[in-house]
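Consider the single chain below, provided in structure tokens and representing the form predicted alone.
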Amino acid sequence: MSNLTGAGKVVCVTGASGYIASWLVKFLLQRGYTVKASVRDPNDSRKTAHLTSLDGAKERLQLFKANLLDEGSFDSGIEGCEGVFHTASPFYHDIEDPQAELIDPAVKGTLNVLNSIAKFPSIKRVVLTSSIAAVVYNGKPRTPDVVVDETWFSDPDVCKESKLWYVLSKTLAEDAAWKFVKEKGIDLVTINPAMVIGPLLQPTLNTSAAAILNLINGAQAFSNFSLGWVNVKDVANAHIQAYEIPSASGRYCLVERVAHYAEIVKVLRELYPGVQLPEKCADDKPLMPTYQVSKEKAKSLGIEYIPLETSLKETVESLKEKQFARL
């Protein structure tokens, strides 16, 4: 991008080695920003080489060590910044202790970062990576004629009843963030993406890309589940737009399309006819219906979504290139 909107500006990105955050750092550097980026271990080059090798990183990327649960560990990274992108929050499925592994890092981590932000009046705006998970789980039915929008909030009780611990962690973290900034007068915008796919910059396999890998690596069946999908580049770009556009406010749902896993498999079969893909659904219940997610608000950020087909192709090509996929 020739438009160096970030020249001379310093911003902080938490959890910088993550999937969305890595793209965010790449795009921020492209736009001329100086980026102070938190990672758990700046000396672990396996986790940071993909960041330090980005264009502009030598001159304008500063890594700092911080942990979500260490109070004040973000102070040094946030000091001197005018914007903060808080992306750090764990996303796993196989967990033994939801409180310790998901909920505490998400909620306490968010409040820890916001507490650091509250110390520095130079911060003009905070962009929080939330999730569609914090939007749709409220017990209301989701059918093809239902349009989910930013006014929906997930209900923690619904999450607990269904043992949706990741969903609960994102719901509680976003709720805690809104309460905190209201009290402290901090300008917060949240980005609520659906299932994020597309190319990987980081060397490790992230949870959402793993869902696609599972389908092309010989899964016997696909989940009976419909969910929203969105490209990681659109999500990273939306974070920057939400930061740069003065009128941006509140929450932004990011969903290119809601599709059942059956449709994902169908698209993959068209893209990769030679690949063995699951033929059947994991259960014999009726297929979970799809629903709609409003694109109106995201449009105001200038987001023109990359189509699902392209996103799936980019994901698979990236998984092949990184040798996760045995195609």
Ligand SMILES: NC(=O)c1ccc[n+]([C@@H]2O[C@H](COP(=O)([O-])OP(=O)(O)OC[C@H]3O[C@@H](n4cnc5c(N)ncnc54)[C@H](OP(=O)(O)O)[C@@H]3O)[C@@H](O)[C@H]2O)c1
Contents of the next structure:
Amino acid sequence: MSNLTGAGKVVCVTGASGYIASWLVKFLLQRGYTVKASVRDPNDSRKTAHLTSLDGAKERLQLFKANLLDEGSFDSGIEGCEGVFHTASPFYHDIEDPQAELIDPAVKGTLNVLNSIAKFPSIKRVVLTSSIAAVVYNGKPRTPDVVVDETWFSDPDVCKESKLWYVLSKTLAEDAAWKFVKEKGIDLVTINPAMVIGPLLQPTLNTSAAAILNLINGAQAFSNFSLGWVNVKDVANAHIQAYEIPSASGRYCLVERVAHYAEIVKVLRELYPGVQLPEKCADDKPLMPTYQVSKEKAKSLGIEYIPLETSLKETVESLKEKQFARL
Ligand SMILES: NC(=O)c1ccc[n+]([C@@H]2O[C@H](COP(=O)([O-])OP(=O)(O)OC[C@H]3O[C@@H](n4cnc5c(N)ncnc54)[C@H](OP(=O)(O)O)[C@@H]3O)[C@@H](O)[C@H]2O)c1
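Got the form predicted alone; could you also share the form predicted in complex with the ligand?
First the chain shown before, then all remaining chains and molecules of the complex.
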């Protein structure tokens, strides 16, 4: 990614201080883009210092203040742009009020950003950070012979029955986005990554990196759960490819490999033999089967996935460097 395809072009990134967005901003600046980046509080240096110190930031990064729930707050940042990367959306598990803390910011926030985009015809394409969460929860069984692909859509009723509130928030937000752009004729591409790991640029701990931190910081047991994994640098690159490749369209699942937590622990044990890791599964049920996720569409974005082993090593090294890991 050394060619300056973004030179002279202005794009907006929402939720720029986040884990994925920080890598996206870094790569956009590297490619020569001018980036208008939304943060909730531009005066909070824990949310901004890692962005303003990026190469090219001094010349080509402009921060603006916006909240997903404040109508019109994205107008000034989106005005004058030719592309928008909408990544902002809450990703937490520890919540009290799913509607207020997850669903409203995800759904109303996405519509709020799209309403701003609809005001400015200069926007050529919108790339939305959706999630594999909006793909796999449709009630169909997932077993090693099943291949999930972009035609799958999560079913809100399945999410509600299982009280999967984050999954529901992403499912409803992506659905609302597709309906909105169809009506308004906006060019939308969605990126649907699995669990994102790899190095952290931001100083705070994000939810997906916390899942790995938990394993290396003394958890007694690992979850009986299989899920897809992908490196944050591949996710950020995929956003840019989805923006730049004219023929890109629809949804792109991003999964290097589906692996059970037992497998994650096994890889960590091989990488870090001296580290105490959970020996047992959190329940006595059979291990949840793995499944496959099609790589065909992602291949058309030129993504050659960083292997899971490398991603896990990068995550742990980053967690050590930032002194989250007590190793
Ligand atoms: N990490 C994963 O495994 C994964 C997988 C698939 C999809 N995703 C999606 O990727 C996107 C980024 O997630 P991430 O993993 O990078 O998590 P993150 O580090 O927690 O980033 C979330 C971002 O959303 C912003 N945000 C939350 N509520 C907001 C509000 N009310 N107004 C404005 N901004 C708000 C946060 O701002 P503050 O910094 O101010 O809190 C933060 O910048 C999300 O859409 C998430 O659903 C993540």
